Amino acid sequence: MRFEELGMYPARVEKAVRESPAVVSLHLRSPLPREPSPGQFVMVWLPGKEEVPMSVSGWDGARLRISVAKMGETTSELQRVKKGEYLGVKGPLGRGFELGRGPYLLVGGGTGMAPLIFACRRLRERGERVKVLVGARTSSELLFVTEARRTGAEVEVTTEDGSSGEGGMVTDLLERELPKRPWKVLACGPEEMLVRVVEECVKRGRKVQVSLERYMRCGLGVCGSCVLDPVGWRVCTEGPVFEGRLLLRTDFGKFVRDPTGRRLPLPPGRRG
(Lines of atoms letter the chains of each structure in order from A and count residues from 1; the text may use other names and numbers.)
(Lines give C-alpha, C1' and ligand atoms only; values in the text may rest on other atoms or scores of the structure.)
(Ligands and ions follow the chains in the order given, each with its own letter.)
Protein backbone atom coordinates (compact mmCIF):
# COMPACT_ATOMS: atom_id res chain seq x y z
CA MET A 1 0.00 0.00 0.00
CA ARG A 2 1.29 3.45 -0.90
CA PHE A 3 1.71 6.10 1.80
CA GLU A 4 -0.51 8.47 -0.20
CA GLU A 5 -3.42 6.02 0.01
CA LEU A 6 -3.30 6.43 3.78
CA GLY A 7 -3.27 10.23 3.54
CA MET A 8 0.42 10.30 4.46
CA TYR A 9 3.61 11.72 3.01
CA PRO A 10 6.68 9.52 2.51
CA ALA A 11 9.50 10.56 4.84
CA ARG A 12 13.04 9.33 4.21
CA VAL A 13 15.19 8.70 7.27
CA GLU A 14 18.35 10.78 6.87
CA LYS A 15 19.84 10.38 10.32
CA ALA A 16 19.15 8.76 13.68
CA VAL A 17 20.69 10.27 16.82
CA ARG A 18 20.73 8.60 20.22
CA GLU A 19 19.76 11.36 22.69
CA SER A 20 19.52 9.22 25.84
CA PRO A 21 19.17 5.53 26.73
CA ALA A 22 15.43 5.79 26.05
CA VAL A 23 15.19 8.42 23.26
CA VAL A 24 16.30 8.44 19.62
CA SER A 25 15.78 11.46 17.34
CA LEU A 26 14.95 10.71 13.71
CA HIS A 27 15.75 13.34 11.08
CA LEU A 28 13.31 12.91 8.20
CA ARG A 29 13.15 14.52 4.78
CA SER A 30 9.44 14.92 4.06
CA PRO A 31 7.32 17.13 1.79
CA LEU A 32 4.95 18.34 4.51
CA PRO A 33 2.19 20.60 3.14
CA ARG A 34 3.04 23.42 5.56
CA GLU A 35 5.61 24.32 8.17
CA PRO A 36 4.95 22.83 11.61
CA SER A 37 4.82 25.17 14.59
CA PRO A 38 6.27 24.35 18.02
CA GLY A 39 3.85 22.23 20.00
CA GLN A 40 2.25 20.55 16.99
CA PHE A 41 2.66 16.84 16.30
CA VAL A 42 2.66 14.38 13.41
CA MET A 43 1.26 10.88 13.09
CA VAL A 44 4.03 8.49 12.08
CA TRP A 45 3.54 5.09 10.46
CA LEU A 46 6.15 2.38 10.22
CA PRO A 47 4.87 -0.14 7.63
CA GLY A 48 3.57 -3.20 9.42
CA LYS A 49 2.99 -1.33 12.68
CA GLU A 50 0.42 1.11 14.05
CA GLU A 51 0.38 4.90 13.65
CA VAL A 52 1.75 6.80 16.62
CA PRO A 53 1.73 10.52 17.49
CA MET A 54 5.11 12.24 17.72
CA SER A 55 5.87 15.78 18.85
CA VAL A 56 7.93 17.81 16.43
CA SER A 57 11.30 18.55 18.04
CA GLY A 58 12.78 20.39 15.07
CA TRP A 59 12.21 21.68 11.53
CA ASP A 60 14.65 23.43 9.21
CA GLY A 61 12.44 23.96 6.16
CA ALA A 62 13.14 20.58 4.59
CA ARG A 63 13.91 18.16 7.41
CA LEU A 64 11.62 17.16 10.23
CA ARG A 65 12.95 15.92 13.56
CA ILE A 66 10.93 13.69 15.84
CA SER A 67 12.27 12.35 19.13
CA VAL A 68 11.07 8.83 19.83
CA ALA A 69 10.85 7.56 23.40
CA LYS A 70 10.77 3.79 23.81
CA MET A 71 7.25 3.13 25.11
CA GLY A 72 6.10 -0.04 23.36
CA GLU A 73 6.52 -2.29 20.33
CA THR A 74 6.02 0.40 17.67
CA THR A 75 8.31 2.98 19.24
CA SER A 76 10.93 0.29 19.84
CA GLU A 77 10.84 -0.57 16.14
CA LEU A 78 10.98 3.12 15.19
CA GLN A 79 14.18 3.48 17.18
CA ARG A 80 15.74 0.78 15.02
CA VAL A 81 15.01 2.25 11.58
CA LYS A 82 18.02 2.88 9.37
CA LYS A 83 19.15 5.68 7.09
CA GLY A 84 17.35 5.41 3.74
CA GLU A 85 14.23 3.72 5.08
CA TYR A 86 10.84 5.39 4.64
CA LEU A 87 8.14 6.20 7.16
CA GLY A 88 4.67 7.59 6.57
CA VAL A 89 4.02 11.02 8.10
CA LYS A 90 0.68 12.80 8.47
CA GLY A 91 0.54 16.41 9.61
CA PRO A 92 1.41 18.78 11.07
CA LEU A 93 -1.57 18.29 13.37
CA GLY A 94 -3.11 19.94 16.39
CA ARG A 95 -2.70 23.31 18.05
CA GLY A 96 0.78 24.53 18.93
CA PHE A 97 2.11 27.16 21.31
CA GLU A 98 1.13 30.80 20.82
CA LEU A 99 4.48 32.55 20.80
CA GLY A 100 4.22 36.29 21.39
CA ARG A 101 6.62 38.69 23.07
CA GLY A 102 8.64 37.30 25.98
CA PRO A 103 10.30 36.75 28.31
CA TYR A 104 9.66 33.01 28.29
CA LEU A 105 10.28 30.35 30.91
CA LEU A 106 10.27 26.81 29.48
CA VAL A 107 9.72 23.93 31.91
CA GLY A 108 10.47 20.44 30.63
CA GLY A 109 10.31 17.14 32.45
CA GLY A 110 11.82 14.03 30.86
CA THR A 111 10.73 13.53 27.24
CA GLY A 112 8.62 16.69 27.53
CA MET A 113 11.66 18.61 26.31
CA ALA A 114 10.93 17.50 22.71
CA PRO A 115 8.36 20.20 21.80
CA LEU A 116 10.07 22.74 24.08
CA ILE A 117 13.44 22.63 22.34
CA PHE A 118 11.65 23.48 19.08
CA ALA A 119 9.91 26.40 20.82
CA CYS A 120 13.20 27.50 22.38
CA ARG A 121 14.91 27.65 19.00
CA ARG A 122 12.07 29.64 17.40
CA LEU A 123 11.95 32.14 20.27
CA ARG A 124 15.69 32.66 20.27
CA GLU A 125 15.69 33.20 16.49
CA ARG A 126 13.36 36.14 17.17
CA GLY A 127 15.63 37.47 19.89
CA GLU A 128 13.33 36.69 22.81
CA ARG A 129 14.71 36.17 26.29
CA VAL A 130 14.36 32.48 27.18
CA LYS A 131 15.21 30.49 30.27
CA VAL A 132 14.85 26.70 30.21
CA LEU A 133 14.34 24.53 33.27
CA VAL A 134 15.12 20.88 32.50
CA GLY A 135 14.31 18.01 34.85
CA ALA A 136 14.83 14.25 34.77
CA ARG A 137 15.25 11.31 37.10
CA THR A 138 18.98 11.07 36.45
CA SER A 139 21.63 12.75 34.32
CA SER A 140 21.48 10.18 31.49
CA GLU A 141 17.80 11.02 30.92
CA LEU A 142 18.31 14.78 30.46
CA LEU A 143 17.34 15.93 26.96
CA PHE A 144 18.52 18.82 24.77
CA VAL A 145 20.42 20.66 27.49
CA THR A 146 23.44 21.39 25.28
CA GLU A 147 21.24 22.32 22.32
CA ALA A 148 19.24 24.77 24.43
CA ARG A 149 22.43 26.44 25.64
CA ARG A 150 23.71 26.73 22.08
CA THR A 151 20.67 28.83 21.17
CA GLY A 152 21.75 31.38 23.78
CA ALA A 153 19.03 30.49 26.24
CA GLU A 154 19.81 30.36 29.94
CA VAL A 155 19.47 26.79 31.22
CA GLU A 156 19.10 25.28 34.69
CA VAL A 157 19.05 21.55 35.33
CA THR A 158 17.67 19.40 38.11
CA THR A 159 17.74 15.64 38.62
CA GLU A 160 15.88 13.62 41.20
CA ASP A 161 19.02 11.73 42.22
CA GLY A 162 21.28 14.81 42.18
CA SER A 163 23.55 13.33 39.47
CA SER A 164 23.45 16.59 37.46
CA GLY A 165 22.51 20.13 38.43
CA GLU A 166 20.45 20.52 41.58
CA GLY A 167 18.91 17.56 43.32
CA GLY A 168 15.13 17.67 43.38
CA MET A 169 12.22 18.41 41.06
CA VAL A 170 12.02 20.84 38.17
CA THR A 171 8.97 22.41 39.80
CA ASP A 172 11.22 23.46 42.68
CA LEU A 173 13.19 25.55 40.18
CA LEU A 174 9.95 26.95 38.77
CA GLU A 175 8.72 28.13 42.16
CA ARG A 176 12.00 29.90 42.77
CA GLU A 177 12.20 31.46 39.30
CA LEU A 178 8.62 32.67 38.75
CA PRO A 179 8.79 35.71 41.05
CA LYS A 180 11.96 37.06 39.38
CA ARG A 181 10.47 38.26 36.07
CA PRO A 182 7.09 38.51 34.29
CA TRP A 183 7.67 35.13 32.66
CA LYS A 184 5.30 33.54 30.18
CA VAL A 185 5.52 29.82 30.81
CA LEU A 186 5.53 26.89 28.37
CA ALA A 187 5.58 23.40 29.87
CA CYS A 188 5.57 19.74 28.87
CA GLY A 189 6.25 16.60 30.86
CA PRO A 190 4.56 14.08 33.16
CA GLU A 191 1.00 15.15 33.92
CA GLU A 192 1.50 15.31 37.69
CA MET A 193 4.35 17.74 37.06
CA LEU A 194 2.18 19.82 34.75
CA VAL A 195 -0.54 20.10 37.39
CA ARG A 196 1.98 21.67 39.77
CA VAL A 197 3.23 24.00 37.04
CA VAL A 198 -0.28 25.18 36.19
CA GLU A 199 -1.33 25.64 39.80
CA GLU A 200 1.78 27.67 40.61
CA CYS A 201 1.41 29.88 37.53
CA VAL A 202 -2.30 30.49 38.08
CA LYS A 203 -1.63 31.35 41.73
CA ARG A 204 0.86 34.00 40.62
CA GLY A 205 -1.26 35.27 37.72
CA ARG A 206 1.18 34.11 35.03
CA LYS A 207 0.16 32.94 31.58
CA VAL A 208 1.00 29.26 31.13
CA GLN A 209 0.60 27.01 28.11
CA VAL A 210 0.85 23.26 28.52
CA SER A 211 1.55 20.60 25.89
CA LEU A 212 -0.44 17.61 27.08
CA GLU A 213 0.52 14.02 26.31
CA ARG A 214 -2.44 11.62 25.98
CA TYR A 215 -3.16 8.39 24.15
CA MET A 216 -4.19 9.23 20.56
CA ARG A 217 -5.43 6.60 18.13
CA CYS A 218 -6.32 8.65 15.04
CA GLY A 219 -4.86 12.13 15.62
CA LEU A 220 -7.77 13.68 13.72
CA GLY A 221 -10.46 14.11 16.38
CA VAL A 222 -12.59 11.19 15.18
CA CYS A 223 -12.03 8.34 17.63
CA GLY A 224 -12.48 10.23 20.92
CA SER A 225 -9.65 8.36 22.64
CA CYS A 226 -8.06 11.57 23.93
CA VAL A 227 -11.13 13.52 25.08
CA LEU A 228 -10.88 15.71 28.18
CA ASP A 229 -14.06 15.53 30.28
CA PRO A 230 -16.42 17.12 31.06
CA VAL A 231 -15.92 19.77 28.35
CA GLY A 232 -15.21 17.31 25.52
CA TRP A 233 -12.00 18.87 24.23
CA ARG A 234 -9.95 16.51 22.06
CA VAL A 235 -6.24 16.68 22.80
CA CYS A 236 -5.39 15.95 19.15
CA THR A 237 -7.43 18.84 17.70
CA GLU A 238 -8.22 21.41 20.39
CA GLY A 239 -4.73 20.66 21.75
CA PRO A 240 -2.23 19.26 22.44
CA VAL A 241 -1.35 22.75 23.70
CA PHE A 242 -3.87 24.26 26.13
CA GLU A 243 -3.96 27.40 28.23
CA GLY A 244 -3.34 26.21 31.77
CA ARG A 245 -6.22 27.99 33.45
CA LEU A 246 -8.68 26.31 31.05
CA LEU A 247 -7.26 22.87 31.79
CA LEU A 248 -8.29 23.24 35.42
CA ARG A 249 -11.92 22.98 34.20
CA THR A 250 -11.29 19.44 32.95
CA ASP A 251 -10.19 16.06 34.32
CA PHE A 252 -6.58 17.13 33.74
CA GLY A 253 -4.46 15.61 36.49
CA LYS A 254 -7.22 13.23 37.56
CA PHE A 255 -8.09 10.81 34.77
CA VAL A 256 -6.65 9.42 31.52
CA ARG A 257 -8.11 7.09 28.89
CA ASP A 258 -6.95 3.65 27.80
CA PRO A 259 -6.93 2.49 24.14
CA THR A 260 -10.63 1.56 24.40
CA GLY A 261 -11.54 5.09 25.54
CA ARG A 262 -12.33 4.02 29.11
CA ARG A 263 -11.52 6.60 31.79
CA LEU A 264 -8.94 5.50 34.35
CA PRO A 265 -7.46 7.32 37.34
CA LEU A 266 -4.17 9.03 36.50
CA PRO A 267 -1.50 6.52 37.53
CA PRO A 268 0.96 7.71 40.16
CA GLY A 269 4.22 8.97 38.69
CA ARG A 270 6.82 11.66 38.93
CA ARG A 271 5.64 15.03 40.13
CA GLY A 272 8.48 16.94 38.50
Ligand SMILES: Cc1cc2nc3c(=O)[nH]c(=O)nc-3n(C[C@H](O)[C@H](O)[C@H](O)COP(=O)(O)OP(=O)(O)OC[C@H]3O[C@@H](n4cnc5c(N)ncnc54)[C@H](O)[C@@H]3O)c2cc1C
Second form
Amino acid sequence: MRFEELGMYPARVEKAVRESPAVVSLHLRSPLPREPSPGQFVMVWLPGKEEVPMSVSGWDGARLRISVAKMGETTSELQRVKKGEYLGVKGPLGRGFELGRGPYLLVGGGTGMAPLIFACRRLRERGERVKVLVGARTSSELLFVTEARRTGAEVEVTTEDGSSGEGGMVTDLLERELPKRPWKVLACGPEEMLVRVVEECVKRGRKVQVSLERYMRCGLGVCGSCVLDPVGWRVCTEGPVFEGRLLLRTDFGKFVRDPTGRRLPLPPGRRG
Ligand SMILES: Cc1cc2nc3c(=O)[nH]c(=O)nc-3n(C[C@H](O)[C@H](O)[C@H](O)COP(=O)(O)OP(=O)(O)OC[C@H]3O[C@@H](n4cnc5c(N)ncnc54)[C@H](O)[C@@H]3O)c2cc1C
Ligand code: FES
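Can I have the other form now, the form predicted in complex with the named molecule, not the form predicted alone?
First the chain shown before, then all remaining chains and molecules of the complex.
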Protein backbone atom coordinates (compact mmCIF):
# COMPACT_ATOMS: atom_id res chain seq x y z
CA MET A 1 0.00 0.00 0.00
CA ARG A 2 1.27 3.47 -0.89
CA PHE A 3 1.61 6.09 1.88
CA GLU A 4 -0.57 8.51 -0.12
CA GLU A 5 -3.48 6.04 -0.03
CA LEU A 6 -3.31 6.25 3.77
CA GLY A 7 -3.40 10.07 3.69
CA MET A 8 0.34 10.37 4.40
CA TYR A 9 3.40 11.72 2.67
CA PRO A 10 6.32 9.36 2.15
CA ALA A 11 9.42 10.46 4.06
CA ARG A 12 12.80 9.02 3.11
CA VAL A 13 15.34 8.77 5.91
CA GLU A 14 18.40 10.65 4.69
CA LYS A 15 20.35 10.64 7.93
CA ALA A 16 20.04 9.38 11.50
CA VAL A 17 22.09 11.27 14.08
CA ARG A 18 22.52 10.23 17.71
CA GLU A 19 22.11 13.41 19.77
CA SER A 20 22.42 11.77 23.21
CA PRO A 21 22.21 8.24 24.69
CA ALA A 22 18.39 8.57 24.64
CA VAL A 23 17.68 10.65 21.53
CA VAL A 24 18.17 10.07 17.80
CA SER A 25 17.36 12.72 15.18
CA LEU A 26 15.99 11.58 11.84
CA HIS A 27 16.45 13.83 8.81
CA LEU A 28 13.57 13.09 6.45
CA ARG A 29 13.06 14.17 2.85
CA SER A 30 9.33 14.50 2.35
CA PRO A 31 7.09 16.44 -0.04
CA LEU A 32 5.14 18.21 2.71
CA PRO A 33 2.30 20.45 1.46
CA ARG A 34 3.63 23.49 3.36
CA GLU A 35 6.61 24.53 5.46
CA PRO A 36 6.42 23.56 9.11
CA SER A 37 6.74 26.36 11.64
CA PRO A 38 8.39 26.01 15.07
CA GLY A 39 6.09 24.33 17.59
CA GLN A 40 4.17 22.36 14.95
CA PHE A 41 4.35 18.58 14.89
CA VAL A 42 3.96 15.68 12.49
CA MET A 43 2.32 12.28 12.93
CA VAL A 44 4.97 9.71 12.04
CA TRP A 45 4.16 6.17 10.97
CA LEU A 46 6.60 3.32 10.79
CA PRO A 47 4.83 0.56 8.85
CA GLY A 48 3.65 -2.12 11.27
CA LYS A 49 3.69 0.22 14.30
CA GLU A 50 1.45 2.97 15.71
CA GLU A 51 1.48 6.54 14.48
CA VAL A 52 3.20 8.83 16.98
CA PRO A 53 3.29 12.63 17.27
CA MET A 54 6.76 14.22 16.98
CA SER A 55 7.67 17.89 17.16
CA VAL A 56 9.54 19.29 14.19
CA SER A 57 13.06 20.02 15.45
CA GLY A 58 14.29 21.47 12.15
CA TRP A 59 13.44 22.26 8.55
CA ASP A 60 15.97 23.29 5.90
CA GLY A 61 13.56 23.98 3.04
CA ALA A 62 13.52 20.36 1.85
CA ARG A 63 14.30 18.18 4.83
CA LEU A 64 12.38 17.74 8.03
CA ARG A 65 14.10 16.79 11.27
CA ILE A 66 12.46 14.96 14.15
CA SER A 67 14.27 14.04 17.37
CA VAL A 68 13.06 10.82 18.91
CA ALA A 69 13.48 9.83 22.57
CA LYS A 70 13.08 6.15 23.36
CA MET A 71 9.87 5.75 25.38
CA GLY A 72 8.18 2.52 24.28
CA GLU A 73 7.84 0.20 21.31
CA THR A 74 7.34 2.66 18.46
CA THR A 75 9.98 5.15 19.50
CA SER A 76 12.49 2.30 20.06
CA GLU A 77 11.83 1.06 16.52
CA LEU A 78 12.05 4.59 15.11
CA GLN A 79 15.51 4.91 16.64
CA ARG A 80 16.58 1.85 14.64
CA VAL A 81 15.49 3.00 11.16
CA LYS A 82 18.29 3.28 8.63
CA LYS A 83 19.19 5.65 5.81
CA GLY A 84 17.06 4.90 2.75
CA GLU A 85 14.06 3.52 4.66
CA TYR A 86 10.65 5.18 4.29
CA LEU A 87 8.28 6.43 6.98
CA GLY A 88 4.81 7.90 6.52
CA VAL A 89 4.30 11.49 7.70
CA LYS A 90 1.15 13.61 8.21
CA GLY A 91 1.58 17.29 8.68
CA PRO A 92 2.74 19.83 9.54
CA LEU A 93 -0.01 19.83 12.18
CA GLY A 94 -1.27 22.05 14.98
CA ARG A 95 -0.59 25.60 16.06
CA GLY A 96 3.05 26.56 16.51
CA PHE A 97 4.70 29.40 18.43
CA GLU A 98 3.73 32.96 17.50
CA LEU A 99 7.08 34.59 16.89
CA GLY A 100 7.27 38.38 16.93
CA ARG A 101 9.88 40.83 18.18
CA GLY A 102 12.10 39.70 21.07
CA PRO A 103 13.90 39.43 23.35
CA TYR A 104 13.07 35.74 23.74
CA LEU A 105 13.87 33.41 26.59
CA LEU A 106 13.55 29.74 25.64
CA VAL A 107 13.17 27.23 28.48
CA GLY A 108 13.64 23.56 27.58
CA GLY A 109 13.59 20.48 29.79
CA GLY A 110 14.94 17.18 28.36
CA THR A 111 13.48 16.35 24.93
CA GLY A 112 11.35 19.49 25.25
CA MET A 113 14.32 21.13 23.52
CA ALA A 114 13.15 19.58 20.19
CA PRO A 115 10.62 22.28 19.18
CA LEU A 116 12.67 25.00 20.90
CA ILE A 117 15.84 24.48 18.86
CA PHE A 118 13.77 25.06 15.70
CA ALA A 119 12.30 28.25 17.25
CA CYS A 120 15.78 29.36 18.33
CA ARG A 121 17.13 28.99 14.79
CA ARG A 122 14.19 30.92 13.25
CA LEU A 123 14.46 33.76 15.77
CA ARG A 124 18.22 34.09 15.33
CA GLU A 125 17.82 34.14 11.52
CA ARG A 126 15.58 37.19 12.07
CA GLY A 127 18.25 38.78 14.24
CA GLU A 128 16.29 38.50 17.50
CA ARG A 129 18.02 38.38 20.86
CA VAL A 130 17.60 34.85 22.24
CA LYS A 131 18.69 33.24 25.47
CA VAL A 132 18.16 29.49 25.94
CA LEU A 133 17.93 27.81 29.34
CA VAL A 134 18.52 24.09 28.87
CA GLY A 135 17.75 21.67 31.68
CA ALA A 136 18.05 17.91 32.12
CA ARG A 137 18.41 15.36 34.89
CA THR A 138 22.06 14.70 34.00
CA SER A 139 24.62 15.97 31.47
CA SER A 140 24.15 13.09 28.97
CA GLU A 141 20.46 14.05 28.63
CA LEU A 142 21.16 17.68 27.68
CA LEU A 143 19.94 18.33 24.15
CA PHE A 144 20.98 20.79 21.43
CA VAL A 145 23.29 22.87 23.64
CA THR A 146 26.05 23.15 21.02
CA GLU A 147 23.55 23.73 18.21
CA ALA A 148 21.86 26.53 20.14
CA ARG A 149 25.24 28.20 20.82
CA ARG A 150 26.09 27.95 17.10
CA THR A 151 23.02 30.07 16.25
CA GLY A 152 24.55 32.87 18.33
CA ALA A 153 22.02 32.51 21.15
CA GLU A 154 23.22 32.84 24.73
CA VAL A 155 22.90 29.47 26.42
CA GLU A 156 22.81 28.46 30.10
CA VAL A 157 22.71 24.89 31.25
CA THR A 158 21.47 23.26 34.41
CA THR A 159 21.37 19.62 35.51
CA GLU A 160 19.54 18.18 38.50
CA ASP A 161 22.62 16.18 39.56
CA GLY A 162 25.06 19.04 38.91
CA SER A 163 27.03 17.00 36.32
CA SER A 164 26.98 19.93 33.88
CA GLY A 165 26.33 23.64 34.37
CA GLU A 166 24.64 24.72 37.54
CA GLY A 167 23.08 22.06 39.79
CA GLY A 168 19.30 22.42 40.15
CA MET A 169 16.21 22.93 38.07
CA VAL A 170 15.89 24.97 34.90
CA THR A 171 13.10 26.90 36.59
CA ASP A 172 15.65 28.21 39.13
CA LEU A 173 17.54 29.81 36.22
CA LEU A 174 14.25 31.18 34.88
CA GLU A 175 13.40 32.87 38.19
CA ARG A 176 16.78 34.58 38.18
CA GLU A 177 16.59 35.58 34.51
CA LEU A 178 13.02 36.90 34.27
CA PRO A 179 13.53 40.20 36.13
CA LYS A 180 16.55 41.14 33.97
CA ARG A 181 14.73 41.89 30.67
CA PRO A 182 11.20 42.09 29.21
CA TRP A 183 11.61 38.50 27.99
CA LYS A 184 8.94 36.73 25.96
CA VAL A 185 9.10 33.13 27.09
CA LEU A 186 8.71 29.91 25.05
CA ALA A 187 8.78 26.64 26.98
CA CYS A 188 8.58 22.89 26.44
CA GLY A 189 9.41 20.02 28.78
CA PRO A 190 7.90 17.92 31.57
CA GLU A 191 4.49 19.25 32.52
CA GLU A 192 5.47 19.86 36.16
CA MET A 193 8.25 22.12 34.90
CA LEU A 194 5.85 23.92 32.54
CA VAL A 195 3.46 24.67 35.40
CA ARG A 196 6.27 26.40 37.32
CA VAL A 197 7.34 28.30 34.20
CA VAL A 198 3.80 29.58 33.58
CA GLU A 199 3.20 30.52 37.23
CA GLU A 200 6.49 32.42 37.40
CA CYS A 201 5.85 34.27 34.11
CA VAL A 202 2.29 35.19 35.10
CA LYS A 203 3.56 36.47 38.47
CA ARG A 204 6.11 38.69 36.69
CA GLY A 205 3.70 39.81 33.93
CA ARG A 206 5.69 38.11 31.15
CA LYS A 207 4.09 36.57 28.06
CA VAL A 208 4.64 32.81 27.92
CA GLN A 209 3.80 30.23 25.26
CA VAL A 210 3.97 26.57 26.15
CA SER A 211 4.17 23.53 23.89
CA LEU A 212 2.13 20.79 25.53
CA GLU A 213 2.06 17.02 25.06
CA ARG A 214 -0.99 14.84 25.40
CA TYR A 215 -1.70 11.31 24.29
CA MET A 216 -2.74 11.64 20.61
CA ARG A 217 -4.40 9.05 18.48
CA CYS A 218 -5.39 10.86 15.25
CA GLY A 219 -3.51 14.18 15.46
CA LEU A 220 -6.26 15.70 13.31
CA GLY A 221 -8.89 16.90 15.79
CA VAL A 222 -11.23 13.96 15.24
CA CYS A 223 -10.85 11.35 18.00
CA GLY A 224 -10.96 13.55 21.13
CA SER A 225 -8.13 11.67 22.88
CA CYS A 226 -6.12 14.87 23.48
CA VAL A 227 -8.92 17.10 24.83
CA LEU A 228 -8.10 19.49 27.69
CA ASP A 229 -10.96 19.75 30.17
CA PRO A 230 -13.06 21.65 31.10
CA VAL A 231 -12.69 23.96 28.07
CA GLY A 232 -12.55 21.22 25.43
CA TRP A 233 -9.47 22.42 23.54
CA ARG A 234 -7.86 19.71 21.42
CA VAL A 235 -4.10 19.79 21.91
CA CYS A 236 -3.55 18.51 18.33
CA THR A 237 -5.49 21.34 16.66
CA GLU A 238 -5.94 24.27 19.10
CA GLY A 239 -2.38 23.46 20.33
CA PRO A 240 0.12 22.02 20.94
CA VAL A 241 1.31 25.57 21.63
CA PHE A 242 -0.92 27.53 24.03
CA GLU A 243 -0.67 30.84 25.75
CA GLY A 244 0.39 29.87 29.28
CA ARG A 245 -2.10 32.11 31.07
CA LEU A 246 -5.01 30.39 29.27
CA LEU A 247 -3.77 26.93 30.24
CA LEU A 248 -4.26 27.73 33.91
CA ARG A 249 -8.03 27.38 33.31
CA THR A 250 -7.63 23.76 32.21
CA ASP A 251 -6.41 20.30 33.27
CA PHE A 252 -2.86 21.52 32.66
CA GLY A 253 -0.60 20.23 35.43
CA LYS A 254 -3.42 18.27 37.04
CA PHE A 255 -4.87 15.54 34.80
CA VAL A 256 -3.99 13.66 31.62
CA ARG A 257 -5.83 11.03 29.59
CA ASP A 258 -4.56 7.51 29.02
CA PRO A 259 -4.88 5.69 25.66
CA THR A 260 -8.41 4.55 26.64
CA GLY A 261 -9.49 8.18 27.21
CA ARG A 262 -9.62 7.80 31.02
CA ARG A 263 -8.72 10.96 32.98
CA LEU A 264 -5.85 10.33 35.42
CA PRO A 265 -3.88 12.56 37.81
CA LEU A 266 -0.68 13.81 36.13
CA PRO A 267 2.02 11.20 36.84
CA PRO A 268 5.18 12.70 38.41
CA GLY A 269 8.03 13.41 35.98
CA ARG A 270 5.78 13.14 32.94
CA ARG A 271 7.13 14.71 29.77
CA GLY A 272 3.66 15.54 28.50
C1 LIG B 1 2.66 17.32 20.17
C2 LIG B 1 3.65 16.27 20.62
C3 LIG B 1 4.97 16.39 20.28
C4 LIG B 1 5.88 15.40 20.68
N5 LIG B 1 7.19 15.58 20.32
C6 LIG B 1 8.09 14.63 20.65
C7 LIG B 1 9.45 14.78 20.24
O8 LIG B 1 9.85 15.76 19.60
N9 LIG B 1 10.30 13.81 20.59
C10 LIG B 1 9.90 12.71 21.31
O11 LIG B 1 10.73 11.84 21.56
N12 LIG B 1 8.63 12.56 21.71
C13 LIG B 1 7.71 13.48 21.41
N14 LIG B 1 6.40 13.32 21.80
C15 LIG B 1 6.03 12.14 22.63
C16 LIG B 1 5.91 10.91 21.76
O17 LIG B 1 4.83 11.06 20.86
C18 LIG B 1 5.66 9.67 22.66
O19 LIG B 1 6.81 9.44 23.45
C20 LIG B 1 5.43 8.45 21.79
O21 LIG B 1 4.16 8.53 21.21
C22 LIG B 1 5.54 7.16 22.63
O23 LIG B 1 5.27 6.05 21.79
P24 LIG B 1 5.86 4.60 22.13
O25 LIG B 1 5.06 3.61 21.38
O26 LIG B 1 7.32 4.55 21.92
O27 LIG B 1 5.63 4.46 23.67
P28 LIG B 1 4.35 3.90 24.46
O29 LIG B 1 4.70 2.54 24.93
O30 LIG B 1 3.10 4.07 23.66
O31 LIG B 1 4.27 4.92 25.69
C32 LIG B 1 5.37 5.30 26.49
C33 LIG B 1 4.98 6.58 27.25
O34 LIG B 1 4.69 7.66 26.34
C35 LIG B 1 3.35 8.18 26.53
N36 LIG B 1 2.72 8.32 25.20
C37 LIG B 1 2.41 7.29 24.40
N38 LIG B 1 1.88 7.71 23.26
C39 LIG B 1 1.82 9.05 23.35
C40 LIG B 1 1.33 10.05 22.47
N41 LIG B 1 0.80 9.71 21.29
N42 LIG B 1 1.42 11.32 22.87
C43 LIG B 1 1.96 11.64 24.05
N44 LIG B 1 2.45 10.74 24.92
C45 LIG B 1 2.37 9.46 24.59
C46 LIG B 1 2.61 7.12 27.31
O47 LIG B 1 1.65 7.72 28.20
C48 LIG B 1 3.71 6.43 28.10
O49 LIG B 1 3.96 7.11 29.31
C50 LIG B 1 5.46 14.27 21.43
C51 LIG B 1 4.11 14.15 21.78
C52 LIG B 1 3.21 15.14 21.39
C53 LIG B 1 1.78 15.01 21.77
S1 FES C 1 -5.48 13.39 18.73
FE2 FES C 1 -7.47 13.01 17.98
S3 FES C 1 -8.50 14.85 18.52
FE4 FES C 1 -6.45 15.26 19.08
